[in-house]
Each structure stands twice: as structure tokens, then as C-alpha cells.
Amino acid sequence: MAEKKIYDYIFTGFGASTCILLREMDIKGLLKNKKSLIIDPNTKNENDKTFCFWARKTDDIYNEYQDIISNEWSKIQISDYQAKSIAPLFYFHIKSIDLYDSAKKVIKKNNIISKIDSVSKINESKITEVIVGSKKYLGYKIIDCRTINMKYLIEEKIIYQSFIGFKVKLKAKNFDSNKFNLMDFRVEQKEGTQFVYTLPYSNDTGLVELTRFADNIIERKNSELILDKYIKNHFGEYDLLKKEIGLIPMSTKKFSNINSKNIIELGTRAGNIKPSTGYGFKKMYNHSKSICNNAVEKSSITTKKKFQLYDELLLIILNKWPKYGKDIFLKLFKHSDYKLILKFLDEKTNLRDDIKIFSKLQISLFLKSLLIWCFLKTKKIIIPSLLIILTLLPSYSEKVVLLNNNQIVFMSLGLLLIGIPHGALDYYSGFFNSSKKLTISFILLYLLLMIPIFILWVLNPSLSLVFFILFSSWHFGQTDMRYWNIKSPVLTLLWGLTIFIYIFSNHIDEFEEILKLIDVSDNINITILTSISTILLAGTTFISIYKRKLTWFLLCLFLYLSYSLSLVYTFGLYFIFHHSVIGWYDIKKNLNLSHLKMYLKAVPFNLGAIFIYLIFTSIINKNTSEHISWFFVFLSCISFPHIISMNFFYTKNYK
């Protein structure tokens, strides 16, 4: 049920980013005489987080937040190194409860309505709908600061900053409240990068936090034992006042794909957490300034490409070689000026400063990381580029009606290595059975779905061909659109049809011969078919450029150049080395298995598919050329249950 009231602003959360924006909007008078609504599942009556940043006392951020700054330090210590001054900078601490309370004053002042509830969905439109259970709230501007789905992120295999902290009161006054320890690595690393972060609020009270940079999250029970041992060894006996836990994704990737001028994203959703450190308060502050300077219009804080590269290189090292994390940070602080490091983390250094910092680190390690980064940035275009090269190589572009001997060997190996295996794990999709096991019932149901397609080929080959093209087009398009992160059923079918129709029309003589071999009427209007295929490919090429999808554009280019290859070879290259590879990696990502384990699990189905095809070809008793033509028939039969299975898989796992 929707409220009739239309709000000027709806805030879908009441975290730090919302509080910072509310304060800024109040300063600028942007909340005056506005109807605003805040929806959050929590009352925010507890001091549940710690916010820190560094700045000069002449900076605007200090002047605007000094009313709630609870502690400050001018010296930083790393492990057992001597503490160093960062003057004129200070490291400031804000209690989350003080930030919440200051924002609540803004809420009261501007008569903002607050509701304790969870937002389940946002429907984009001119007047955007915010769905809360069975209720709908309408707003002109939605400030989206919902928590990122950590379950989804964990499946993405990225690096996390996870931590658990003890707020303690020491039995003796052993804290030095003039300094704080940013990173103390005198703890076990446990196949990650672990350190203790200590903020002394006074001589006997403070926060002692164990932080972990790794692709697996900190284990709570063991971490508490490590913290207990660390505190007793370095500060003596203590009373535990409160525990603080947290999880921050360390990634340069975009966590949301909302593209609407009516929806303004904040916090992690807006990329306001620095990937390599987890700091975000200043970025959220600067983002709020930018939004309010544009009269609450969508705005973002742009990160220079070089700093994004630096973050990504470090994250690769922490992921691939976590044992080096400790050494990198220790060398960084041992050989570089602390103020320069903080300037670097603020992304304000010039190239000369950067070289000075990196020269103190393990250059070979960062070069290895750079090579992996280059591969990760180009891996999506490697296969399309190789497909294009194959169209230009004389040894592989010899056009024959079906396949020459070299191509038969090449395609057979491709089918055995990736073509058949990518569909051999359909029982893991969950469509055929919830247990995701290879059972007799699965095999029988799979065969049962193949039989009517074969019968249809026998009774009406023309209708079967149309049906095969339609359901295969959907499947090919669905796989590619998911790969390019495009949610459009129209483009899904359009692209799939483009692949099939262009390949067929671009090899019309071979297509007609294959149709004769499988008894399909070849009464085709070549002019109309060619015109349709040309329009389709030109249209999808334009869309690929408009959506800035280089992989898609390269595949269009491959189709343009495929006239030099045979029909079967062109289709086989696309099916095996593009479509099947993507499908294989989609399943691998979902199952979280190695390639070897996936191949071993696929062996029974692979052997079964080969056995069925041998029986199939022996029954129809055709010659070699006709075998290749009738391979389309076999492919359509075995593809039908596979496509049903993968449609279920994509719908369930990639909403």
C-alpha cells in the first residue's frame, strides 16, 4: 500500500554517510520546508562504531566536526618502532553515537520523519518507489545508503578488512594517550595480513582492535584469544567494556549499478571507502559537499586513475601473496616519512612522491602484481581477439564446405576440453534436483527432454530448425548479457538472433547444403535474410559502442570477418571458445571449485554425451559430411535440457 504523500527526500538508511550528508544539507539550508523521510532498521542509540580521520586544525572538516571529536593524537607508532609526530596533522576520533546524536538534532530541527524498518527494494521512476514490506513510499530524491549485501561480496572472492575490537579499562595506567599504534604486526598472520590497532582514549581506557586483510573473514573466537593475549602482554590486566566488530570490502569495483538521477548513492555504494585502507570518513564528507554544492543532485568523487591502480596492485598482492603484506607495510613506514604516507593515502601526492614511496618497497613484487593486473584488465578481450586473428590466418581461413582435417582436430579437442564439459555439470544448477547430485533420475529426465526434440527433427525438420534457433539464441544472448552485466530481455534475444542469423546468411551456400542434408526446405529468400542479418549486426555493433562493451564490439567484428571461414568452423569457434568458456567460468564461480575438480565431476556426463552421439550417428548411418551436418541435430537435442538448466541457474544466481 502506497502513501499518498510524496517526499522530497527519502534516506534509505541512517549510517555515517547519511549523518554526514544531513549535517551538510542543514548547513546549506537544503532541508528547510522539505518533506523528508529516513528509514532504518535500527534506532542508532548505541556507540557501535569508531570513525577516524587525519587533518589540520585549519581544515574545514575539523572546524565542522570539532563539536563531536572526542580524541586526537599527533603521534603515530607502527609496531615497536619509535612513535613519530605527524604535525601539523592530527588523527581525530569520533564516537558513532555522537555522530548519530548530532544528526538526530538535524532531524528534529527539520521535522524529518523517521521509521524503524528495512528497505527491501527501490523502483526507479520519475517519482521513485521505496518498498518496505507491503508498504510503498514515494519520493523525488532517494538517498540510497543501504548496507551492501556481504553474502554476495563473499561469493565475489575479493579482499576484506574484517576486525574485532575490545574497548577496555586497564587495571593500571599503561596507555600512552599522546600516541596511537596504527599497525602493530606482533601477532600471528594466519595466511593473511593481521595487525593490532590501538587507540588510547586515556591512560587506562582505549580501543584495541585486531584487523585482518584477507579473502577470508576474521575468525571471532580465535581472534578474541589473540586480542586477550596481546592486551595482557603489552598493557596488563583489564576489564572488557564493549566489543566492536566490522567488515569492510576492499575493492575498487562498483558495488551498485543504479543509473538514475533520482537516486543518489552514499557510503560504500558510492565507492567512498578507500579500497586499500578501509578509511572513508573524509571521502564521505567530500562527497556530501559535492552533492550539496549541486543542490542535492547526483555527484561523485573521482579517484585519479593512478591511485586506483596503486590500490589494485596492493590488493592483488594481499590476495595472491598474503605473507608479504606485513613486510610491505613495515618497510613503507620504516623508510618513508609518515606525513608523506598520509598524503599518499589522501591521494594528493605527485608522481615524484609516488616514486619516492615505491622505491622503498619490493619492486619485483609490485611488477608481478602489475603483470596480473594487466591480465585481469585484458582477459575479457583475449578470446575475442584470438577469434579475430583466426579469421586472418591463412592456415585456418581456408574455406571449405564443412571442415578440413586440421579444423576437425582443432574443433574436436575444443569440444572435449570445454564445449561438452561446460554443459556436463547441469545437475549442479539445481533445476533437475535440489540435491545437485548426478542421479539416475537426473539422467532419465535429461534424456526425456532430448527425445521430443529428436522426434520433432524427424517429423518436421523446418519447424525444429526454427525452434533450435530461437531457444539457442536466447541461451547465447543470456550468457553474454550476464557476462556484460546488461539486464535486457530484448537485447538478450536480439543478440542471440544476430549471432545465428548472421552466421547463416554469411555462409548461405553452406547453410543451404546443410539444410538439404537434414531434409529442411531450402526455400530461403537470400536477399531478405541478408538484409535482416546486416541490420541486426549493424544495430548490435552500435549498441556495443554505445554501452562501451569492448568484448561485444570485438565479437561483432569477428562475425563481420567470419566470411573467410566455413559455417561450421565459425559457429564452432563461437560456441566452444567464447560461449562455453563463459558458461564454464560462471559455473566455476558458483561452485567455488578448481578446474581439475570440475573436470573430474564432469567426466561421467562427458562420457555419456560421447556415447549417446556415437549411438546417434550409428543409427542414422550417414557418411562423414552428413555426420557433421547431423551434428546440429544432436547439438539441438542435447542443448534443450542444458538451456532449461542454465536459464534456471542464471535466473536464480544472477538476479
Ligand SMILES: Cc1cc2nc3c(=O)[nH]c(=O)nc-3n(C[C@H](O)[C@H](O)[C@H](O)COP(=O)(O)OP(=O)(O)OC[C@H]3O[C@@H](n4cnc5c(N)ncnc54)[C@H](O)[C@@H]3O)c2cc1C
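Positions refer to the first chain, counted from 1. Here the structure is a predicted model, which means the values were calculated and not measured. Under this definition, the rigid core comprises the largest set of C-alpha atoms superposing within 1.5 Å between the forms. What changes on going to the form predicted in complex with this ligand:
- The Cα shift for Gly236 between the two forms, taken after rigid core superposition, is smaller than 2 angstroms.
- Pro452 shows a C-alpha shift of 2 Å or greater between the two forms [criterion: core-superposed Cα displacement of 2 Å].
- Put simply, the smaller rigid part swings 8 degrees relative to the larger one between the two forms, by C-alpha superposition.
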The other form holds:
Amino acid sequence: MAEKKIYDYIFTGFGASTCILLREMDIKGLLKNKKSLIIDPNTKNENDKTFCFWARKTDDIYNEYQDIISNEWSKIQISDYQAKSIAPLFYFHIKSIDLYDSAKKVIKKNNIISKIDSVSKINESKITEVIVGSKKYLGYKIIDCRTINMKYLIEEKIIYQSFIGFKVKLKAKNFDSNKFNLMDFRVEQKEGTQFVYTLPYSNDTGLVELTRFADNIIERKNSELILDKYIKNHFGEYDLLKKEIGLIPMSTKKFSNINSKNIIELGTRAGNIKPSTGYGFKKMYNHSKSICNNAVEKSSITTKKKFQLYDELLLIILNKWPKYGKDIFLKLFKHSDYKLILKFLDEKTNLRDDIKIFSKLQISLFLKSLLIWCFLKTKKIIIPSLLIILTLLPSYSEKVVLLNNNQIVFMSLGLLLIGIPHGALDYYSGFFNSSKKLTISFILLYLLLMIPIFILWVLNPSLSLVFFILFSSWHFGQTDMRYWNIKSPVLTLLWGLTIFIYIFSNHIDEFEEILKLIDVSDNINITILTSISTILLAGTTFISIYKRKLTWFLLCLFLYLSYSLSLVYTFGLYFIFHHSVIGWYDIKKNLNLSHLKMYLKAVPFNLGAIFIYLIFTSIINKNTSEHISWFFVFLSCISFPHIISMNFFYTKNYK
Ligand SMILES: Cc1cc2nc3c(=O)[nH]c(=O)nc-3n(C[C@H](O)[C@H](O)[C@H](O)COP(=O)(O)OP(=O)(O)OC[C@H]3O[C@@H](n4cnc5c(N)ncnc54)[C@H](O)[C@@H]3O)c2cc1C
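Now show me the form predicted in complex with this ligand, since the one above was the form predicted alone.
Complete assembly follows, chain above in first position.
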């Protein structure tokens, strides 16, 4: 049911970032005479978080948040090192409840409607629709801070900062409220890089948190035991007043793909959390300023590339060699000025400062991490680059009607290791088969879907060929567009058709020969086919540049150069080493399986396919055109259920 009313602003989520933005919009008078709505399932009546940041007392952020700052410290301690002053900086503390309450005053003052509900979907368009159960709200501007989907975080295999904290009252006045301990590593490091963060609010009350940087999330029972032991060892007996738990994703990856200028993302969604530290308050504050400076327009806080690189290097180390995390942080604070480190974390240091800091750290570890970083950044272009190189290798690019001996070995290996296995998991990837077992009924369903295609080949080969090209184009395009994160059915089909039509027109003699073999009339207008294929490839090359997709551009280059290869070889290279590899990794990532497990699960289907393949190749060696045509028919029949299965897989898992 849609409300007729169109809101000027709909805030989806009443998180910390929304509160900061609401305060800023109120100061700038941007909420006056506007119809606004806030939707969040949480009433925000609890003090569920603490927000800390460092600043000078002359900074705007201090002046604007002075009303809700509840504590401040001027000295930082690291482990058992001597505490050091950070003057003129202070470390400020805000209770989340004070932030929420201050934003609620803004809500009341500006007559903003508040709904305790959960947004299920936002449909991008000129007037955006916000779906809440069966209700639909319309808005000109949507301001979105909803929590990131956990499924996405798991899929991306990112590192988390997870923590569990005790707000305590000590029996003895053992806290020193002038200093706080940012990182105390005197706790076990088995599960990842772990430390205790202590914020003393007075001599006997404070927050003590066990924090972990790792790809696994802190578990409650064991962490509580560690915390209890730590507090008793360092501060004596205590009463537990409250517990705080938290999870912050540590990643430089983009958390969303929304392109609409009417949807403004905030907070964690907008990448405002510093990946290597989990601090976000100041970034959210700066983001709110830049949004309001443009009269509530989309704007992003850009992080300098070098700081993004530093963050990524540290995250690689924490991920691959977590046992070194403690040493890195201890060395950092032992040998560098604390104010310089805070400036570095604020992303305000120059290259000289950076070198000064890095020279004190384990250089070899950062160089190793840099090598991995280089591999991760270039891995997407390795396969298309190899395909291009193959077009230039004479022994592999020799042009024959089918395949030469080298190519037969190469293609057969590729087909057995990647091409066939990538399609052998259809029964496991959930296609009409929730049992995830290779059952008789699944095999029958698969065969049943092959039958209409077979009948069509017998009755009308020309129509079958058109149909085969269309559904295969969709499938190739769908896999690639998912890979490039592009959600466009038009581009999906356009790119798939480009692959087929360009390869056919670029190898017109062989194409005509194959048409003869499969009994399709070959009265093709070569000029028209060549013109269409040239336009298609030129167009998609242009789009690949426009969309800044290097792998796509390299694949276009491969197609241009493929005239030096045979048709079957060109198609095989693309199918095995690009398409099948991506499909295989998509299934792997989604089902969270190792390569070995996937191969094992693919065994039954593989054996069947390999058996048929071996029988077939032994027949092809006799080189009878009839058998080649039957192979083609078989290929198109078995592709059909696979394509339906993968379409189901992609629509279900990559909405
Ligand atoms: C415990 C904790 C302590 C932190 N301490 C600090 C700190 O000291 N300093 C610092 O700089 N940063 C800190 N951070 C990091 C960061 O500042 C916070 O995570 C901050 O809350 C991020 O703001 P946000 O608006 O992106 O998300 P959140 O504040 O988490 O808000 C997300 C909102 O979306 C709502 N929501 C979720 N699903 C839906 C839905 N379907 N429909 C509508 N609403 C939905 C949620 O209810 C929630 O209100 C801390 C983070 C945590 C978790």
C-alpha cells in the first residue's frame, strides 16, 4: 500500500551517522518546512555504544559536540609503557544515548515523523520508493545508514574489529582517570591480534573492552573470562554494571553499489569507518558537513590513495600473519611520537612523516604484504592478459579448421579441469534441488530440460541455432556482468551476443563449414554479419572504457586479435579460461567450499560428462561430419539446463 505523500527526506536507519547529519542539517536550517520521515526498527533508548575521537579544543567538532561530551583524557597509555601526553589534543568521549537524545530533539523540533520499522528494500528511481513490509513510502531524497548485510561481509571474507566490553565499578579506586589505555596487548593472541582498551570515567568506574582484529568474531564466553582475569589482575575486584558488544567491518571494499544521486549513503555504508582502526566519528562528522554544504546532495569523503594503500597493507598482515599484529602496534608506539601517529591516523601526514613512521616498523613484513597487494590488484587481469598472449604464440595460434595437436591437449586439459567441473555442481548450487544431492529426480529433470532442445534440432536446426546463441549469450553475459558488478539486462545480452557474433564473423569460413555440418542453410549475408559484429565490438569496447572495466577491455582486445586463431580454439579459450573460471569461483564463494571439496562434489557429474566426452573424441578422430554435428547438438542440449540453473543461482544470490 503506497502513501500518496512524497517526503523531502526519508532517513532509512537512525544510526550514529544519521544523528550527526540531523544535527548539522538543523544548524544549517535544512530541515525547516521539509516533510521528513525516519524509519528504524530500534527505538534507540539505550546507551549501546561509546564514541571517542581526538581533537583540539579549538576545533569545530569539539565546539559543536561540547554539549554531549562526557569525558576527556589528555594522556594515552599503550600496554605497560609510560603514559604520554597528546596535548594540545584531547581524547573525547560521547555516550551514544546522548547523541541519540540530542538528535531526537532535532526530530521533535522539525516535526519529523518517526517509525519503528524495518526497511526491506529501496527502489531507485526519480521519486524513490522505500519498502517497509507491505507499505511503500515515497521520497525525493533517501538518506541511508542501514547496517551492512552480514551475508555480504561473510562472502567478502573481510577482517572484523569485534569487541566485548565491561562497564565496571571497582571495589578500590584503582583507575587513573587522567589517562586511558588505547591498546594493552598483555592478553593471549591465539585467535588474532587482541588487546584491551580501558576508558576510566573516574577513579573507580570505567569501560574495559577486549578487542580483536581478525577474520573470526570474538566469542562471548572465553572473552568474558579473559576480561574478568585482566580486570582482577590490573585493578582488583569489581562489580559489573553493563556489557557492551560491537562489530566493525575493517575493509576498504565498497559496501554498496547504489549509483542513484537521490540516495545518499552515510556512516559505515558510505565507507566512513577507517578500515585499519574502526574509528568513524570524525569522518561521519566531515561527511555531514560536505553533504550539507551542497544543500543535502550526495558527496563522498575521499581518502588519499596512499592512506588506502597503508590500510590495505596492514589488513593483509592482520589477515595472513595475525601473530605479528601485536609487534607492529607495539613498535609503532614505542618508537614514534604519539601525536604524529594520531596525525597519521587522521590521514594528514606527508610522505616524510610516513617514511619516519614506517622506518620504525618491520619493513620486510610490509614488503611481503605489498607483494600480495600487487597480486590482488592485478589478479583480475591475469587471465585476459594470458589469453591475449596466446593469440601471439605461433605454436598455439596456428590456424586450422578445428584444433591442432598442441591445442587438442591444451583444450582437453582445460575442459577436464575447469570447463566441465564448473557445470558439474548444478545439483549442489540449489537449482530446483534443496537436498543438494545428486538424486535420480534431479537427473531426470536435467534430462527432461534437454529433450525440447533436442527435438528442436531435429525439426528445425536453423531455429535451434538462433535459440542456442540467444540463451548462451545471456549466460555468458550474465556471468561477466556479475563479475563486473553491472546490473543491466541490456548490457548482459549485448555483451553475450557480441562474443558469439564477433567470433563467428571473424572466422566466417569455419563458421560456414560448421553450419553445413549441423545442417543449417548457410546463405548468410557476410557484409551484414561483419558490420553488425564490428558495431557490437566497437560499442562494447567503448562501454568497457566508459565503465572503467579493464578486464572487459582486455577481453575485447582478445576478440579483436582472435582472427589469428581458429574458431573452435578462440571459443574454447574464452569458454574455459574466462567464463568457466569465473563461474567456478562464483559457486565456490557462495557455497563457501574449498577447491578440493568442489572437485569431490563434482565427481559424479564429471565422470558422466568425461565418459561421454571420451567416447565422443574417439569418434571425432574418424573425422565424420555427422559426429561433429551431433557433438554440437549434444553441447547445446546439455547447456540448456545448466544455463537455467546458473540463471537461478545468480538471481537468487546476487540480487
Ligand atoms: C560498539 C561500537 C563502538 C564504537 N566506538 C567508536 C568510537 O569510539 N569512535 C569512533 O570514531 N567510532 C566508533 N565506532 C564506529 C562507528 O562510529 C559506529 O559503528 C557508528 O555507529 C557507525 O554509524 P552508522 O550510522 O554507520 O551505523 P549504526 O550507528 O550502527 O546505525 C545503523 C542503523 O541502521 C538501523 N537498521 C538496520 N537495519 C535496518 C533496516 N532494515 N531498516 C531501517 N533501519 C535499519 C539500525 O537499527 C541502526 O540504528 C564504534 C562502533 C561500535 C559498534
